[in-house]
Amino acid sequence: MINKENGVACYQQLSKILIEQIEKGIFKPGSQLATEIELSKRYRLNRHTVRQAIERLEDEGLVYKIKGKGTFVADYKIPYKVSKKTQFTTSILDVGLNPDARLIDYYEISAGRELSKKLNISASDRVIVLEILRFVNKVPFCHTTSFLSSKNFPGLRNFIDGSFSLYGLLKKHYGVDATRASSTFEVSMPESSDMDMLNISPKVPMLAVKSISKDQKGGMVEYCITKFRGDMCSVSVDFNGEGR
């Protein structure tokens, strides 16, 4: 129990207790942690103190929060390999988990200066923008914003339905075999839109991967920005192999 007279902050004592329970398997990976109300009653603490203890566990990557559902014990980091032929669906299936993808938004914009350089098109050309939310075992895992030339992929919206692989659609309907040409990585803290999209707290770091893909003839296919949840993924890079 909590000793309020030993000079150790109550939230620190509670966090230690919870860590021990996780290590002993009382709370198993993927299971829901007791709620703040339950922990408050069990240890006779106010909810603010309980919240501090849970935030400490979250900072250490031992738990993660899903908005509207509660706090869950972190599973192992999901391995995700970025390679020339990376496809989200295949990569997640390869580690024995269930992938899913949902189209959040689809619209077109003018390329402008920056996108025209990345896609090798004119600034006045139209660009398709895809907002895709991807899931692993029904939990939001990453959010991708893809930019593609409208003239190269006319009618793309008609082919997107339910769970889908973008590169699979491009190959099937346009004969384009997309290959990742380059990627850059940046770490940042989430913005409010990221927190809403991925159901995470302000303390969960994001890994942003900005990539350019080309077709089998060397032409530009896609520029995309993927934001991964830092508490769920372990990203490795392999541009020498053809890992999927």
Contents of the next structure:
Number of protein chains: 2
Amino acid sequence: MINKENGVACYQQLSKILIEQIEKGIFKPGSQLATEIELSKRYRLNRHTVRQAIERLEDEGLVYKIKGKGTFVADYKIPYKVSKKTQFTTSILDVGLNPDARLIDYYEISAGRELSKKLNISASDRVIVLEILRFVNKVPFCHTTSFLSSKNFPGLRNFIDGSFSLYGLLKKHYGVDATRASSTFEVSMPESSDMDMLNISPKVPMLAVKSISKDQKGGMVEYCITKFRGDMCSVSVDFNGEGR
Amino acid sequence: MINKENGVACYQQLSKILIEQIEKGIFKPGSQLATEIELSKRYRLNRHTVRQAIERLEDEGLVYKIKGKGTFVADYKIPYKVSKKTQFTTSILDVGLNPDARLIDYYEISAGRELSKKLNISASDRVIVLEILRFVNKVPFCHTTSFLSSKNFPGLRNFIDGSFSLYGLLKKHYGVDATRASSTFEVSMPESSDMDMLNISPKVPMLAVKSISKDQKGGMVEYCITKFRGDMCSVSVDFNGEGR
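Since the structure above is the form predicted on its own, I would like to see how the form predicted together with a further copy of the same chain looks, so please show that one next.
Once more the chain from above appears, this time first in line as the rest of the complex follows.
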């Protein structure tokens, strides 16, 4: 499974494999990780490389060492970074996991009172609604509903592609450089649509992040609500860095 | 209850009273708010002032109007703002509510592996642990556990006062200008200590915010974990403003 000639450091390949195994529950929270010796035999790597891979997991808080006992799997939550320029795909790739997305629905509605305020348009203006389900290592991870003013983004539907990078599409086709202006974090228990889409039990709490993004001139671009599986993620904000 | 001579606009006083009544459950989520006529009689205010007060509640998302039916109470969550310079007291006063705090515990421990990493000290160094319970309108709202390096803040215990403004104390007594560097948001179901302290049922999800603050030179100051009642708050982050 380790390819020594693909240009990716072996310890990085191993840490990615181990993250996936923790994710899949092969190594469960609180259980012992395979030892350095076992891993070096199994993947034909030297002990130093194995140690580097485990140190990386330790730095990310995925495993912890107990002296004289071994390495154990921490209660694992995918660390998801939110910044002015967050993109789901990049954030997930950065932590060595595989992102994926599926367009669930695309339709238009009248703005009404709430959305007209959020998007700074009239209540009778039309609004594009975009529903996207996102996956990490093939497991449903979060569900996003985006609202954009129809008159600002005519023909958006035609530009939707497999990347689902909305900010990328807005930049490419409309010259709009969107950045996140604010995010509000709330918790709730799942509604039945959340349970269906994310394939979770009614006991799993949800983390809802409601965000506003603006263009380079300060005009409203998007209001979006992302509902994460609360048991799978921790969402972090850096108050200094610009992020990407 | 409205004082026309205390320098605070009457509509602001009324909106504060109404927020408190919603908070206390006198007006429950989904139920109708008293009408403009009722409120103007009860508080001896003109209709225009009452309307202004209700508009303010509407702007904050606490109530919504249904045409021809009246004004209804929204599912109320206290909007709590987090920024580089957040202070609990100011954030709560800003939304017209009454903050309060109680020191629950103060002790020292050895840093150990986890805290030594967070605070950038040795595992054998001593760490101050400060537990504070915070209230909004006398209802327990969140519980904060702060960790600070003992050697950086000798005698901190003697400086703790009724304000519980930790940043204020650090600035005054140690010349440390602490600002929030990062925050991580997680959800979880309450542990038994959470239920006791916040007086909630096992069904109320918690919003945990884990934050790192640094001094003006970039040195680690504090690692803290705040657990909010998830049913009572929404926590928002402004990515542009510096906040206070």
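Throughout, rigid core stands for the largest set of C-alpha atoms superposing within 1.5 Å between the two forms. Remember, it's a predicted structure, so these values are computed and weren't measured experimentally. Residue numbers count along the first chain shown, from 1.
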Q) Aligning on the rigid core, do we see the C-alpha of Q216 shift 2 angstroms or more between the two forms? A) no
Q) Quick one: once the rigid core is lined up, does G162 have its C-alpha move by 2 Å or more between the two forms? A) yes
Q.
Aligned on the rigid core, do the two forms place the Cα of M232 2 Å or more apart, comparing between the two forms?
A. no
Q) Core superposed, what is the CA shift for R51 between the two forms, in angstrom? A) 37.6
